[in-house]
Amino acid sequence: MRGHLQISNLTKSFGGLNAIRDVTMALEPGVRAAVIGPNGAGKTTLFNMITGHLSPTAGSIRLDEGELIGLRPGAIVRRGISRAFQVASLFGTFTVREAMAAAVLSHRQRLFDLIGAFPAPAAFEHARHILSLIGLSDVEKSRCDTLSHGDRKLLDIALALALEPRILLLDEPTAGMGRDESRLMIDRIYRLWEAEGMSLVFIEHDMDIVFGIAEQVFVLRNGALLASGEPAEVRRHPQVIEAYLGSAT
């Protein structure tokens, strides 16, 4: 499973504002990487360009040997990049298992199997595997709209896994959670990474989580790449301390 992501001189302008400015970054296959920075630094804009939901003004995004710019989001998913959105709500009246089976069938371009009562045993089997991996087996018969906040976020990740990614993007996976719930979420994400061997790229504001799980950290400020490297290196970077982490870090 390859999955080398190379971003070169990436820029995104909205009118006269450069939301992303000449960003270059490389991610090796199987890496755990964090993208951090103050609010408005351009983190989500970066994710939106990687996944094809925004078109860059300039630059290149390559997965292995293939250019991604110009491809539609669905084509980028098929190349191997998946993102966890808050999509569980789209399946409100479905059970968790049904929502997962629907995602599996859709990804495998078997939409005709969605007619009726989900008649594809293989889809349910794969759905159960993912739910077990992410820790949702005990709620697989529950309706999606009855899940707790934490379980909904886990289901969002599970639905992204149904797309069989080589690179999984997570945008603030612990947002809105208490400390204990956040720790449980990160533990499950880490076990997921160990089991699947994919690259994991996440946006996160909790620095304990960032420096506890990431192997590589990219710091954005005002749309530009301020620093990058291993966590210990980034944590000691004077400009990062001044701009984001604070003098106590």
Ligand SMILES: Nc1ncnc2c1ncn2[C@@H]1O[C@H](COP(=O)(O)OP(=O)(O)OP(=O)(O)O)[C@@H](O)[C@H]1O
Given for the second form:
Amino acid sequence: MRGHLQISNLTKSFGGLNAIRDVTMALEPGVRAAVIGPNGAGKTTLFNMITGHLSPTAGSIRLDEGELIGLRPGAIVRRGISRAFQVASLFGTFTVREAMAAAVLSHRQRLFDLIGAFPAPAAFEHARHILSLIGLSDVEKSRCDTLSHGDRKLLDIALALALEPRILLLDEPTAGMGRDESRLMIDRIYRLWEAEGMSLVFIEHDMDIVFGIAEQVFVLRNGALLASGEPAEVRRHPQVIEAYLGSAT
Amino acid sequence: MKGTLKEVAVVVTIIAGAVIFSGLVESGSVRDSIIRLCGVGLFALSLNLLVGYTGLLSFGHAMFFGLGAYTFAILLRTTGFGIPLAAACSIALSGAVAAVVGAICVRLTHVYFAFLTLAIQMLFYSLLIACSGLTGGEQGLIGGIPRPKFLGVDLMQPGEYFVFNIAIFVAAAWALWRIVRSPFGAALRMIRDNPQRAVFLGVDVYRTKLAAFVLASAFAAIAGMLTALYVSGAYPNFAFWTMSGEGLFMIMLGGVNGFAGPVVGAGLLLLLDTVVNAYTAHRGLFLGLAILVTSLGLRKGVVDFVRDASDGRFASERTGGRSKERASGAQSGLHEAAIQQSNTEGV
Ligand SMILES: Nc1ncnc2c1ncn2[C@@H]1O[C@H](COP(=O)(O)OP(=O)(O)OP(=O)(O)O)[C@@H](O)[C@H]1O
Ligand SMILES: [Mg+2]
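Could you present the same protein in the form predicted in complex with the named molecule, rather than the form predicted alone shown above?
Whole complex next, starting from this chain.
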């Protein structure tokens, strides 16, 4: 399971605003990487380009030498990149396990079946396996639109996991959570990484979390890459201290 | 497998019931009402595949009802085709036209989709009027449709004709029932609930919507054929926008949250029609009132209302909160289907 992601000279402008400017970064397979930066730095925009939701103004994004730019989101998903959202994005009328089973079937390209019953036991089994990994087994029969905030975020990640990604992008997995809940979330994400071994790229504001689990940190500010490297290196970077850590702590 | 057997048993029971019923009941008017319900009920069910299950608010569905009816009637009148062959051709043609129309329309969402389907339907309606040599123009196809015997079935016999209608309706409804409960049906509901997320889970939203559009149109064509046989003709108002509007009204009246809601809505509308026509010429006024009462008074379909009410009666204390939730879910009903896609900007 390879999955080397190379982003080169990536730029995105919205009219006059350069949301991402000339960003170059590389991700080795299986890495745990964090993308940090103040609000509006362009973090979500970066994810949107990697996943094909937005097309860049310039630059390239290659996965194992294959260019991703120009591919539709569905094609990028099939190459092994999936994502969870800053605001959990679910299927309101589905129960948790139905939504998971649907995601599993989608991954197996079995959604275009008009004859079979939904959800079939095979898809269910895999769905429940992921739910137990992520700790949602006790709400598997609840409807998505009745879940708590934390469970919504977890399910959002679980849906992305159903696609068995080589690279999993998490947009602020702990957004809107208290300290304890955040810890629990990160703990679960770490265990998922241990179990599945995919690359993990997450956007995060809490520096304790970032320096606790990331092996590599990318700092964005005003769309540009300010610094990148191992956490210890980045932490010592004078401009990072001044621009971001200084104001955040 | 077990579920399938049970479903087959239900289908067979209903058809057997129809056989017994047609032997017992002599009243032509009761039978006629049921036959009429088979056509319009199936039309409403097919439309609900788009509106209720996929979140596609089509205002042009009657076009395929009309296309099925006209093709069927014309083939029976002008060729030596038997009923099965004429029906197969009508379904195939309607499906093919739906593939082209759908390919253009399902790229759009919300009100743009609604208006484009409406516009194409008006175009089709104008064609029906213009090609009077083939379609009879404004008058429609008058003078009757032959009902040749096929496979030992004689539709000139009122009893056999009645059972035939029930059988086609039940078979088609069963097919739709299976479709909405299949993985494909799940994909439709994913698209309805959150198209953006569906895309990021690898669902081919365009292809899935297009398939739903073609399927719904094919079933509408079957409904059109049953109706054409019933009235022994095909008329331009089959494909007029008011027919599409009535389909939506039936869905609203019955409710989008249960599979059978649209059929109940169709039945209520037919009933309302019969009563209103008996007492007054102001049909529009009473339909308008009925719409007002259901949308403002009940704020959901009749089936949803009954279900929520019985929920409330039997379990008001324990699940008060839950049933309220469902009520509010149902409340949005049709509106929700139409505007759901607007809450997907959170990327
Ligand atoms: N679709 C868009 N059209 C126009 N401007 C956009 C669009 N998406 C993002 N922007 C702008 O680009 C900049 C970067 O936005 P982005 O959402 O990537 O920031 P972020 O780093 O994820 O911030 P936050 O921490 O608040 O989530 C912002 O100024 C934002 O307003
Ligand atoms: Mg963001």
